[in-house]
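One chain comes next, on its own, written out as structure tokens in the form predicted alone.
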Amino acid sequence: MAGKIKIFDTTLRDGEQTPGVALTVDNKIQIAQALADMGVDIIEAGFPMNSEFEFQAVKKIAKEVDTTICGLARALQPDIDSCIKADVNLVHTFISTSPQHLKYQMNKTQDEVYEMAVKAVEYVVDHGLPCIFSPMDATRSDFSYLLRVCKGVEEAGAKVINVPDTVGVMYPSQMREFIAKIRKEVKIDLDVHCHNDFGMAVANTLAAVEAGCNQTQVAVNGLGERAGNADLEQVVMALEVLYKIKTNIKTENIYKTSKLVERLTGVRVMPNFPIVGDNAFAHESGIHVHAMLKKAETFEALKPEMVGARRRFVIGKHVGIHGVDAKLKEIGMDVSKEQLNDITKKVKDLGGMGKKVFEEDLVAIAEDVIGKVPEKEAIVELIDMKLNFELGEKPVASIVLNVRGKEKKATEEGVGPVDATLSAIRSAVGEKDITLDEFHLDAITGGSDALADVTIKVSNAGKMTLARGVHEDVVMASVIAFINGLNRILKI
């Protein structure tokens, strides 16, 4: 193996072949710029004979972006002057070398894909670039022809041949053996390229590094044509942590770099996909959760902050008062003993029932446990509202109220009724720094008619506490539970 393997990326090329993605511009500098960050080698901008957007855009990502910046070509004369012309670092050009190929989509035989493989290398060559080579479908190519073929781009310059497994029907042993035999055969850089048709891409990656491979392509979040590609995520922290191989990446951007792309991809990652999933670092089971307070190796094989994600204790069913114990600290509450207890036994009850009990769900039953403040201790209180929400008009809220004795007042505008009445509560009691981080809303009973909860994270000069407020209208289930976290906020 490898001591160092590349990371080639492919999020902006076959990624956004992805059904449904289409990525603008500025989209695709922002992803870039992002993967060059995490220290991605080489960066597949696009292809830029597909049409004078795409051109653009791999024409603006090789200006802008700092990092070896490839262009993707057929075997064709067009296609190469076509990236030439984009001002990338690298041409990538590709032919089907696959009897299923050449005779249904090339319709050319055998020696005429061969001429054309190497005159599209030699062509890249004398125009002064380096060039990486792809047999398509070369998993299902007959091999001697296949041979025949990278032996040819070999001579002809080509820097790295990539091998393709287009339609990802290769499996883990299989795949080492087959790039085992052609390593003995060519002597340039070997790269491989992995579709997940069957769920192995990675595994598939990982085996052609093991059998020589000193380059991956990869896409962010698995994204790709049909079941996508290889998880740039998985390959590095398994090349980085299973196989003690270094690459160039910085895994400490990898967590945010995932979010970036889902976020302007609208491809959602599931919540169980390794290493960037919400669940990939999130512990419920009691016995977890209490083995690893004292050691978090025992139930992680990689520590969250290794990819910039972090640690979760998830309150449910299968919690133990050791994990409720441990979130409660986390969001600054403190409980006696017996407290404690009780406050366990209701997260159980509800998780029984079905219910998802989130970290706003645990302070509420916290709250009911432990009480709220006190209506004399109370820095903040609502003493009047009112509320104008005209068709085709921002809404307008005034606010009356009570703050550390004095009568304060206010009225704003915003973006919708909830919005506009949080605004004006937030201006009457006059802290600045006070934010409303997070709000959630649910409808306890269902209906139409069903009580409004609400639950939200306020914060205060590097302080924050959560708070919950139930009514019959959700304007006022708002109030009352920022009310109530202003309480808890001041109070701090």
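So that the term is clear: the rigid core is the largest set of C-alpha atoms that superpose within 1.5 Å between two forms. Positions refer to the first chain, counted from 1. Since the structure is predicted, the reported quantities are computational estimates derived from the model, not experimental observations. First, how it differs from the form predicted together with 3-methyl-2-oxobutanoic acid (KIV).
- For E412, a C-alpha deviation of 2 angstroms or more is recorded between these two forms after rigid-core alignment.
- Here L422 counts as shifted, since its C-alpha moves by at least 2 Å between these two forms after the core is aligned.
- If you fit the rigid core between these two forms, you'll see the Cα of K60 move by less than 2 angstroms.
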The other form holds:
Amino acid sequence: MAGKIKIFDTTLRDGEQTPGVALTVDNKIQIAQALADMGVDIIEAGFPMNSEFEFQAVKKIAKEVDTTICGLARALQPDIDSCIKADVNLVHTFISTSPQHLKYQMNKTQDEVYEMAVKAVEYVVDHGLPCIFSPMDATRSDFSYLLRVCKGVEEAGAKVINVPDTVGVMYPSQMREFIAKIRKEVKIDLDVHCHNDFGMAVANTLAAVEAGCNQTQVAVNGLGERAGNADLEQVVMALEVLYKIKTNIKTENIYKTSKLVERLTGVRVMPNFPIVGDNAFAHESGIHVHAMLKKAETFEALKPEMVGARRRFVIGKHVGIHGVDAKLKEIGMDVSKEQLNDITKKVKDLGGMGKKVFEEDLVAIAEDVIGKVPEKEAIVELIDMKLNFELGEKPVASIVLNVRGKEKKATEEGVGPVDATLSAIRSAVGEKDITLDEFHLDAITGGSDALADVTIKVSNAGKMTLARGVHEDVVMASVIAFINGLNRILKI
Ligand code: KIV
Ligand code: ZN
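Having seen the form predicted alone, please provide the structure of the form predicted together with 3-methyl-2-oxobutanoic acid (KIV).
Okay, now the whole complex, with that chain kicking things off.
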């Protein structure tokens, strides 16, 4: 096995072929920059021949992003010319070698395809650029023909041969054997590109590394055609932690890069996705949490900090007293042993009734038990509000509050009605240090009359609280959440 593996990222090329994904040039630059910052060795920025837009995007990335930028080209001169004109540092050229593709996709003979492959590589090399060659659908190709093509392109000057499992039909032991056989015959570097049609992409990529590949093609969040490509996060962390093989990836950038790609592509990461899913470092079961609080390794295969994520204790019906205690401490609430028992029982009862218990519910339950914020003693109360929202104008909100028994008024504009209203509330309260750190909006039911469920995080002088507001109108839900939060934070 190689001592170090190069990471070739194809989020912006194969990843962008994910159904429904269309990135703007700016989006692509942002992602490319994040990939470069994370230490990816090669970024496949796109397929310049595909469109003028794609050409411009690749050219801009090649100009602005400081790592090896690769362009994809079919084994055709105009495609390669397009990569050269886009100023990439590396050309990845490909042609299919499987009987299915030869017959139905290209209607060409093996000899014709061999010629095209060799000529394409020679053309790239003659133009002074390094070349990666991919025999597309390699894993379904006739093996002796595949080897003939690999040796031909090696002789033609290819720097790397990439072995694509184009339709994701391999399994790990088979992949290991397949790559080992190629490794014996070919001297140049070997790369691997696995699709996830049977959920084997990461395992097959690692099997290829075991058999001698020293580069892997991966995509952030496993994006890519159909079921996607091998996932960057999983491949890198498995290499680093399980195989103890180094990469150049700054692993602490992994979580934020995944979030950026999630946001810009609009493809949500499954909660139970390894490494970067919402639940990847979440612990709910009481037994687990108890042990985790003593020693994190008991139920954690890797530390969340390694990938820039954080451990979360979820409050649900499986929560135990230690989990509730840890959560309360995190929120900054001190409770006695009896109070802790009471709070835990209430949380478990709610969970048992099928209710999802959020952090803010815990605050409410705890406050109820402690009697810290008696309902009638609210510091801030809404008396009146008016919202003026004209097309083309900034919305303006006027608020009247009762703050500690005194009437306070304020009018503010904002980028939207929620922003204007919350700004007016903050001005009327007059506490300059109060900040709204997080704002999260969920629709509880479908349709435009859905109940809006707003969760916010408010802080003041180093203290933080969570609060929630539910209303059929999103502005009112936000107002309720903010005023709930203010009543809590001003009491802490
Ligand atoms: O899946 C595939 O075969 C590809 C090639 C272009 C490498 O994406
Ligand atoms: Zn692919």
